[in-house]
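Here you get one chain, nothing else, as structure tokens; it is the form predicted on its own.
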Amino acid sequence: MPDLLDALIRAVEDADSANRLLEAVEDLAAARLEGAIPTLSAALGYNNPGAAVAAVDGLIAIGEPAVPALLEQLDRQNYTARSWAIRALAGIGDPRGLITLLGAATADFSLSVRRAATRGLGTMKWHWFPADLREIAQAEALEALLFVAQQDEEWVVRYAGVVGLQSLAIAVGMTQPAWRSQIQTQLQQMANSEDSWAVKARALLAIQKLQTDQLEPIADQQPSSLLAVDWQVILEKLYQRKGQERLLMPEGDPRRYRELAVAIGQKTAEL
């Protein structure tokens, strides 16, 4: 296997044309080897959209182990690489990408990035979250998705908002019935008043599915490998987000966050 990985990476590095680069990245992505993560991550910044798409698909297929490399891309100045990294994070659904997706869905200037981030918020691996932190995170996702569905100027992003709301409604069906009802109300309003017929039709489909489908999706049985310190970082970022955006809102009460941070910190000390 190391020989195969080395050969695939060399093919990417030695590619002397756009087509050969695309083929080499596609081959490397198809191997689904963790050792390919650095090369696939680097391919996100190449001036080759086809290779970037292949790299995103490969990183999504690798999944959780690819997240640290993707988060590193977000700290770089190359916007193209950042935008592809956001797409990959959305496809993976790892909780460490939550804050990035929240910001990208509501504020990124690229409609394709907003669309990918919006869909990703609906398909986050919610079953990985500790219960108290899951409620806070899902509340943030709900607010972001409602904002996108109501206010984004591009119909394709609002369409993604409908898809995300449908997925989130299923995820919270058993634990937050009031949120599910709020989502259904929003979908009905969109079905009645949306300017885009595509969005209107998708809202009607979402309403139908929520009326007939099971309340709670079948959870991915793969357990989370995130450590307590990872959850503490996620919590701190959520707290910072609330502090920046809703300083005076009751749901931003910092006492709840401090109590949860202490609980997570205690778990960290026990590991």
Given for the second form:
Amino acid sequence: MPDLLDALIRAVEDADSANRLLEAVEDLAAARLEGAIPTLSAALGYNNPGAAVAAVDGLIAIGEPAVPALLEQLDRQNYTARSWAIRALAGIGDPRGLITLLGAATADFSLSVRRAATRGLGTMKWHWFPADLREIAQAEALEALLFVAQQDEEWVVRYAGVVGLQSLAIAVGMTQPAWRSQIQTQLQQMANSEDSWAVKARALLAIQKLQTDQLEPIADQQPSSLLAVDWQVILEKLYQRKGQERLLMPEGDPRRYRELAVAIGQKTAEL
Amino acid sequence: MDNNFDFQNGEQLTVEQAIANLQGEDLGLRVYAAWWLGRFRVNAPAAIEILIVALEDEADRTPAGGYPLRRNAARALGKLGDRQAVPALIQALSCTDFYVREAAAQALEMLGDPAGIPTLIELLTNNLPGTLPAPEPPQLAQPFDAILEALGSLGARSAIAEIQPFLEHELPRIQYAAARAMYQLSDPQVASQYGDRLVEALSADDLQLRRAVLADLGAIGYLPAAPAIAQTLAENSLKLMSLKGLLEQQLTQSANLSEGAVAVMGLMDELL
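What would the structure be for the form predicted in complex with its partner chain, rather than the form predicted on its own?
Zooming out: every chain and molecule, the one shown earlier first.
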């Protein structure tokens, strides 16, 4: 296996034309080897959209192990690489990407990044979250998705907002009946009065899907490999985000976060 | 990337200012104001009126003899949806500037007024004297793709005989425009051959061509193309736009969500 990996990586490094690079990245992505992560994340920054798409697909297929490398990409100054990394995070649905997706869905400059991040908010791996943190995180996602569905100026981002709301409604199931009905009200409004026919139609379809939703348990029940420290970081960032919003929205109550931070901190100490 | 940087500056212009700029001395501000009025869909009567006047502008010329202001004015008039502009746009089809003719053909298509059909056919058969070819290679005599697309969208069945030869044109882009028009103008039993021809073109080697065909298929809303569109090697944004065209075509046929509409949305969800 290492020989195969080396050969695939060398093909990427030695590619001397845009087409060769594309093919080499596609081959490397298709191998789904964790050893390919550094090379695939580097490919997000090449000026070759085809190769970047292939690298995003490959990183999504590798999934969770690729998340730290993607988070690192976000800190770099390369805007294009950053936007591809957000798309990969959206596709993986790892909770460590949540804060990034919340910000990107509501405020990124590029509509394709907002679109992907919005979809990613709906398909987040909610079942990985500890129950108390999940509720806070889902509340943030709901708020972001409602904002996008109502206010984004691009039809395709609002369309993604509808898809995200549908996924979130299914994910919360009957644990949050108030959220579910809030989502249904929003979808109904869009089915009645959305400007774009495509978005209108998707809202209708979402309503139908929620009516027939059997509330089946989520298929992917494998436990999360995230460490307590990861949850701590997610919580702190959510707390910061809420703190910034609090200037505008006085109903946010940061005290809950503090109690939760203490509780999670204790869990960390026990490990 | 996806947005226009001018947007920021553009928002600072007011409707009154844009209309004033369009009548002012500064050629740069004039050409920008014409674009701006179209971009922000300012269909106030005063705007329409001066854009129509701008179609005959003589002041703004490129070294090669082009008319930048006329081009932008024609594009804006297409977007503003006021059929008052139709006679002036038909007149603009005889302009010496290739790009003014292209913009005028596109605008007439957008306005959906069949009054332009006879002149569009004259232009397609290259029968309008004084119209200069495109300045860049391959120096096409006429903006054939824009003309073919307009004739198709306007339902110009009388033009079928003139359109057919373009299915064999040397430029694939023009062949596809002809196929798109033939699909729109043919009876349902025979139309699918033209749709299928476009589906085949989705595997062209050239990305630019694949992008053009995605737009063509979206414009005609050819449902059988849906899976092939989703698989095409091109940006998801363009595939989503194309599938949106198919979806909207389904929605015009039935108030309820048809099986086809649901299938197209399934493909769109995967591309987000």
